[in-house]
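Only one chain is included here, represented as structure tokens and corresponding to the form predicted alone.
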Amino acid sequence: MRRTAAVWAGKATGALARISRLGGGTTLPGDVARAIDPDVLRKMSRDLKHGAIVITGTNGKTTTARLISWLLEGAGHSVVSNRAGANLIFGATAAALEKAGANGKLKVDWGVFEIDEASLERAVDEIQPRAAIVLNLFRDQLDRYGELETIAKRIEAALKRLPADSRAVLNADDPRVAEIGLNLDRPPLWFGLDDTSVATRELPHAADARTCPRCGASLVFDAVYVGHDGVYRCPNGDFARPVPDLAATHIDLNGFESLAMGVSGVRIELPLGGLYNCYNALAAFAAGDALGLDPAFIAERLRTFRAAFGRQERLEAQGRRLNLVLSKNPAGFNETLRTAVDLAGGRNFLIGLNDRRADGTDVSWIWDVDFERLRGRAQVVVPAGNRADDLAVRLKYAGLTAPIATPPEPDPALALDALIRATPEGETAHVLCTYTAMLDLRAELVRRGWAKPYWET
């Protein structure tokens, strides 16, 4: 009775939130249900026919979770997932509630949940997943998480509590993630990139993992892919990148439009761009492989994938194409800039910076973003968000001056108007935003009829 009451209260809360247009009902229903029955997610997770997969890490959780759901649904399975990106335990609970029946039970094959790094221990305890994927660990929201070593220890503790029949799937290219995996009692499934043609040899100045976790010596990087992810070794022989069980080779990148790579004898083609999405696609392939999906099926299914809202979401606006890309920390922002400028030839930009709790209240990290990459390449840059003034100062120091950078515009509607005016008809404008800045911009796009509400995507 308690569980049923919790489910009905949560479902009613979600419906009310959507009807009143106060939100998508992605978190509050979980709060309400858990207040009535704190074990409601644990109970619903036991109903999953085949079990669950959880995905954590700093960047790429939403896309990877969506990729895995896409694979499982293509194989004929029903899936429950927190698709809107509400990745705290309340968001996972709300997603499960939405799929629950009138009796409070879940009649679903799989659960696929993206989980906030700091919430992984609780998620493992309640969901008891069959697989746990760790994508990467980059500096992000230091006011919430602390330094990387702190969050790495929490993730390690969570993985050590996985059920006996569960598998950890880890990114071998990230030194902090590798350190976690090498400390586990059971060997994980390692994945990584193996194509130096898309790598550099030097770490970016904002790289976070530079030293050997065993002896403290500076790591030697033979290849650098994204941030500090690459091929590394300790000069004293104390630590090195694990050999990937699954490796991506022969990588081709086509701006934000597409990517292709070879994995396990098949060619993966994905309608998403950027080297960082090679990791997301490879993680999804690794999950599918671990669950017994045929590699040829995985490759064919991924060709028809559609991006999540705000993650390379493409929209039309008064004859201009808008490309929305979530960019929320130095490593992620540097990669989206690299893709937008160097691979996609972007010239028109709106950059949104907020400092709300979901973004992190400390925005000093913008000084570690290589905005200098825009100098001499951008035609217009619109600083937006409630910290637009701080962003404008950073852009000035990057050498971007009028008429390249318009005055900062905190109001989403006015910022969008400025971008449309400055972008020639027929061209693409790249909208790079932190999380809540992206939500603010999307809300304005929805109001104008240019996009659907995020809970409908």
Given for the second form:
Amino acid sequence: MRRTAAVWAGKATGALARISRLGGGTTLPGDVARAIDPDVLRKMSRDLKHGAIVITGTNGKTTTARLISWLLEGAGHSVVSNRAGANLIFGATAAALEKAGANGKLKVDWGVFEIDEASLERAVDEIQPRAAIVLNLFRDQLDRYGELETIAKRIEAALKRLPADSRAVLNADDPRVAEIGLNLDRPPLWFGLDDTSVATRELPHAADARTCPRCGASLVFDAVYVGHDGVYRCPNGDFARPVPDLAATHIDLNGFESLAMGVSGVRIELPLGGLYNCYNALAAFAAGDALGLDPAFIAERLRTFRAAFGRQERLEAQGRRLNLVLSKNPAGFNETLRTAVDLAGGRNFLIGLNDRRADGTDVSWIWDVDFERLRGRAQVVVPAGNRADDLAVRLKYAGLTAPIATPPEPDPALALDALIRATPEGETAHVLCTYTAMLDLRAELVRRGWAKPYWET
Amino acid sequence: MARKTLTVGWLYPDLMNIYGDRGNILTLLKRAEWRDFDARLIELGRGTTEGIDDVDVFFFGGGQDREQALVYEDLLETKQTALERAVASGASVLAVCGGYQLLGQYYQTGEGERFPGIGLIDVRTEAGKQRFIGDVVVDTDLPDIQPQTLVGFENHSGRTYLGPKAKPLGRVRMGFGNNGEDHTEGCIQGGILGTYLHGSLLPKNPHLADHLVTSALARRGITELAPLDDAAEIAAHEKILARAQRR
Ligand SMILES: [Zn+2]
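Would you generate the structure of this protein in the form predicted in complex with its partner chain, following the form predicted alone above?
Entire complex below, previous chain first.
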């Protein structure tokens, strides 16, 4: 009875939130239901016919969750998933609620939930997932999540509590994730990249996880793929990147348009760009593999994938193409910039920085982003968001002077105007924003009829 | 005539860099370049003191616990004597967060265990339960700097208390500062400036960057720097000041 009441209260809130267009993190229904029955997610998870998968890590959760849902749906399964970037445990509850019947029962095959790093323990306890994926661990929102080490320890504790028939699926290329995996009793399924043609030798500024967990020596990197993810070893020989069970080889990157790679003897192609999406696709492949999907089917299905809100969305705006990419921490931002400038030849940029709670209230991380990459390549960079002034200073010290960087423009409508004005017709403008800065900008795009509201995409 | 030079020494750039500390380095170097100085960066990682005697301004940032433990050992083994020598000869030091704590007398854990620092400044730090997180505005006690405010962001659980030899960098108008009790923030002791402000600190406080440089270059007879256009930096500074006024 209590559960039914909780489900209904949650459902009513969900409908309300959509009608009143409270965009963004759709967790309110989850909050309401959990207040009435704190066990509502635990109970609904038990209803799932085949079980659930949880995905955590700093970057790529949303895309990976969406890829896995796409695979499962393609195989004829019904899936419940927390889609709109609402990855707190309340978001997962809200998502489950939406699909629950009038009796509070969930008639769905699979749950695919992205869970933020700090909530994984609770999620594992309540959801009892069949598989738990850890994508990477980068510095992100130090004001809210605390330092990397604290987060890593909590993830390790969570994985140690996985049910006996559950599998941990871990990124071998991330030294801090590997350390977690090596401390588990049951061996995880490791995935990683094996193609030095897309690697660099140099760690970026402010890379985390660069010392050996056993002896403290600085790790030697033979290849660097994304952030501190790569092929590494301790010079004293007591720690090294685990050999991946599933490795991506022969990687081809085509700007923001597409990527291709070989995994387990099949060729995977999908309409997502950037090296970071190789990891997301590989993680999804690993999950599909762990759940018994046929590799040939996975490859076929991935070809027709569509990206989630604000994660590589392409729009038309007065004869210009807009490419929207959510960019929220140094590792993600550096990869987006690398893809935009080096692979896609990007010249026009709007960069949006907000410091609301969902973005992180500390903006010091912008100094760890290599905006220097834009120097001599960009023809316009519009600093936007409520911390546009800080961005403008960052761009100045990166050597981007006027007319490349326009004056800071916190108003999303005016920032968009400045971008359109400066972008020649027929060219692409790249819009890189933190979470709520993207929401603000997207709301303006919707107002102008250039984008659909996010729940319709 | 030979070009004027500025040498910046970054202590443990690979391990102590958690809060966008690179911004402080870039600010020191770029401002020197814009003034036609020959600006040079020396990275002082573990096991090396090469070039340490040439350094005018040292920067020592914050790190994660695991890295800070590694740094502590190296500081005692390879850097302490050289650092003391450099400071005695008039170099200036900016130490932020973890770096600030490590230069002090000791750090005391919640269980009462004491880890000695290298004692270059007369401050001591104790673990606190609640983390102090948020924007900070400080009315600074530093003479001759304009504006007389510093802005930044703090994120620390350590409570730092000043001994008689250390003077506060200023008083908090907004935020917690050294310990959340006495309203002080940071410390000044000779050429060493310690603080909890990051954000990064120097880009939004260009007057403080110039202060660190002039106090180090005084030994070479340079007491004034050519003015620069700081409109962008001051605009960002004033955005944070406005937040303090809104309260
Ligand atoms: Zn080792």
